[in-house]
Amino acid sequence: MMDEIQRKLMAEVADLHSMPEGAYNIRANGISEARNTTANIDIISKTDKSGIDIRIKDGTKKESVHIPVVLSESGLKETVYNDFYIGEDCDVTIVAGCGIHNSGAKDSEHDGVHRFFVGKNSRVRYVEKHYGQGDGMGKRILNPVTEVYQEAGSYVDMEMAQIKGVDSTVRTTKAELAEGATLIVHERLMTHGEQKATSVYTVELNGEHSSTDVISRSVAKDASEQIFEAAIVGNTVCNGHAECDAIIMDKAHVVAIPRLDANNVDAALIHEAAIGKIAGDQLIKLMTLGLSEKEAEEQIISGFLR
């Protein structure tokens, strides 16, 4: 049974206040705490390493899988390998994410390696949230690796969020798209203190009329550092777009590194980046409504990251 700290982490990363409906695998401090399968979704423990296989049958519609992870033991470090096999003509939602509570002196770290094999004409909504808390000197470290392999006509929509409490993260995402496949990524990120966050996205558009849209919105406060790298490789007639919008505050450091690689005359690839401080007129407008400068900043940041 999870304690109060673990339940709070679960609510933060997966919006769960009780056991979810549908399939789920809940992991706490390196151990599977609860699991449920359905007629269409099976979850199987790996035998050669830590992790699970999630198998979703062809034609599965309007079902969900929750696989959140929480760590509340200081000094715990783990790497978990989860593979998702999504059949053809599916429409499913997958909710992952990790929350770390560290009140000790040792670093706590969770590295999740997720691979998605998406069948023809399937639609997948994937939500991954990271969150950290605790007043210990030990760091809260999260290094997720995501690989996506999409077959013809598939559609994947990914929401990647990290808003609070993670001291160090390197997020690596790679995708390969077949004919007519689409990948949408929305990243929301906020760092403060001396936190460091690196996001690396590489999308290969291999099939005709495949497309991707990778959008990152971030806020860097205090002396934190963010690095955003987006590489889109167009190997045929395709469309690719990457966008990085960042608000920089205090003594923070933000880097945006675009890479567009067109290997076909009909590959249409675009990259946009904007880094800057909060506009003074926005602050003034909100302050005339009775907000303090700090309250106005918080309102602007909240709306920006929504």
Contents of the next structure:
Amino acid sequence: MMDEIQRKLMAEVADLHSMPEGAYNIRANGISEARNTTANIDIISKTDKSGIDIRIKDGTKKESVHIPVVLSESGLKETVYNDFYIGEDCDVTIVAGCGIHNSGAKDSEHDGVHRFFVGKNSRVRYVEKHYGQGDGMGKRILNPVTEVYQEAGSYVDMEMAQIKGVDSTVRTTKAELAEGATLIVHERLMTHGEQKATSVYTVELNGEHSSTDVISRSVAKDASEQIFEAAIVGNTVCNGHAECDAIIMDKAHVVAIPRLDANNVDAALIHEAAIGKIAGDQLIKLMTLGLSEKEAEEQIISGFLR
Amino acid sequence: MLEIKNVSYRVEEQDAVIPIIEHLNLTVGDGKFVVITGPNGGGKSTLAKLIMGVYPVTEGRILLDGEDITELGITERAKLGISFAFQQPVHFKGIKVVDLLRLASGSRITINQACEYLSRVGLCARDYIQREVNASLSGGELKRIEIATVLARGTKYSVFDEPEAGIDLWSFQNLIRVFENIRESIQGTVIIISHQERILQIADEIVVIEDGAVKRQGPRDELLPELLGTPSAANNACSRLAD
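Now show the form predicted in complex with its partner chain, given that the preceding structure was the form predicted alone.
Below, the chain from earlier opens the complete complex, with every other chain and molecule after it.
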């Protein structure tokens, strides 16, 4: 049974307050705590390494899979391999996420390696939240690796958020898109203290009329550091857009590295990056509504990261 | 009552001190609808910002209902009952119209209540309430949302800095109607910085500011005929042509 700390982490990373509907696999301190499968969605433990295979049958619509992970034992380090095999003509929501509570002296680390094999004409919405808490000296470390292989006509919308409490993260995301496939990524990130966060995206547009939109919004506070690298490779007639929009505060450090790689005359690739402090006129406007400067700042940041 | 006593505002630029407002005196009585007009560069918008506390006065005092607010910041003045509509409304990323109206009203107003404020400024609420307050909205739309935030605050004093600036003729016609009805919407003192004759026509009092000081102040019926025969009025006509 999960304890109160684990339940709180669960609420933060997966908005779960009780057992979810549909298929799920809940992992707590390295052990599968609870699992449920449905007629269309099967979850099988890997035998050669830690992790699970999630198999979703062709034509599965309006179903969801929750696979949250919580760590509350200081010093626990794990690498977990989860593979998602999504059939053709599906429409599913996958909610992952990891919460770490570290009140001890040792570092806690969860490295999730997620691979998505998305069948023809399927739609997938993927939500991943990372959250850390606990007042120990031990670091909370998350290094997610995500690989996405999209077949023709598929559509994947990924929402990745890390708002609080993760000391160190290196996020690596790779995607390969076939004809007519679309990948949308919304990343939201806030770092504070001495935290470091690196995000590297590589999207290969291999199929004709494939497209991607990688959007990152981040806030770097205190002495934290963020590096955002977005590489889009256009190998055919395709559309690619990457956008990095960062608010820098205090003594933070933010780096945005665009990389557009076109191998075809009909590849249309765009990159936009903006780093700046909170605009003074935004603060003034909210202060004229009666908010203090600090309250105004909070509203601007929470809107920006919405 | 708002009293501006011997207020000056000067800025330093490359070792020179430039006076923007010089020894300005102005009293605005309770419940009055006052339009401040005058030539460009005369210090009107600066005065509005001095009232809100966006700029600090260099010398002089500002009194609100007898209380000296000269040293108070923007937030404190807002809490004491001053609202401000910016000449150029601010854009936000992620903040929606409904969020701004909720922050303005200072409470968790319902969507219906928020829509009511939008309707009063002539916006079809359903189309706007969930929109982000960003550049995807036109100048006229942003202007009306800005005015709606002032209505939502419902404070004793409302200051509008050139509500007509930067909007097209069609939006302007609608905007005038908003101000014609504003007395029903705002129970308090209204100060509008404006060049527009139609806004001057609905004023109780007109104040002419030129070269950083009050040049004339008086009832509309007295001042408007004079203004319409002055170079300032000619400027007005020219700016209308330019629109």
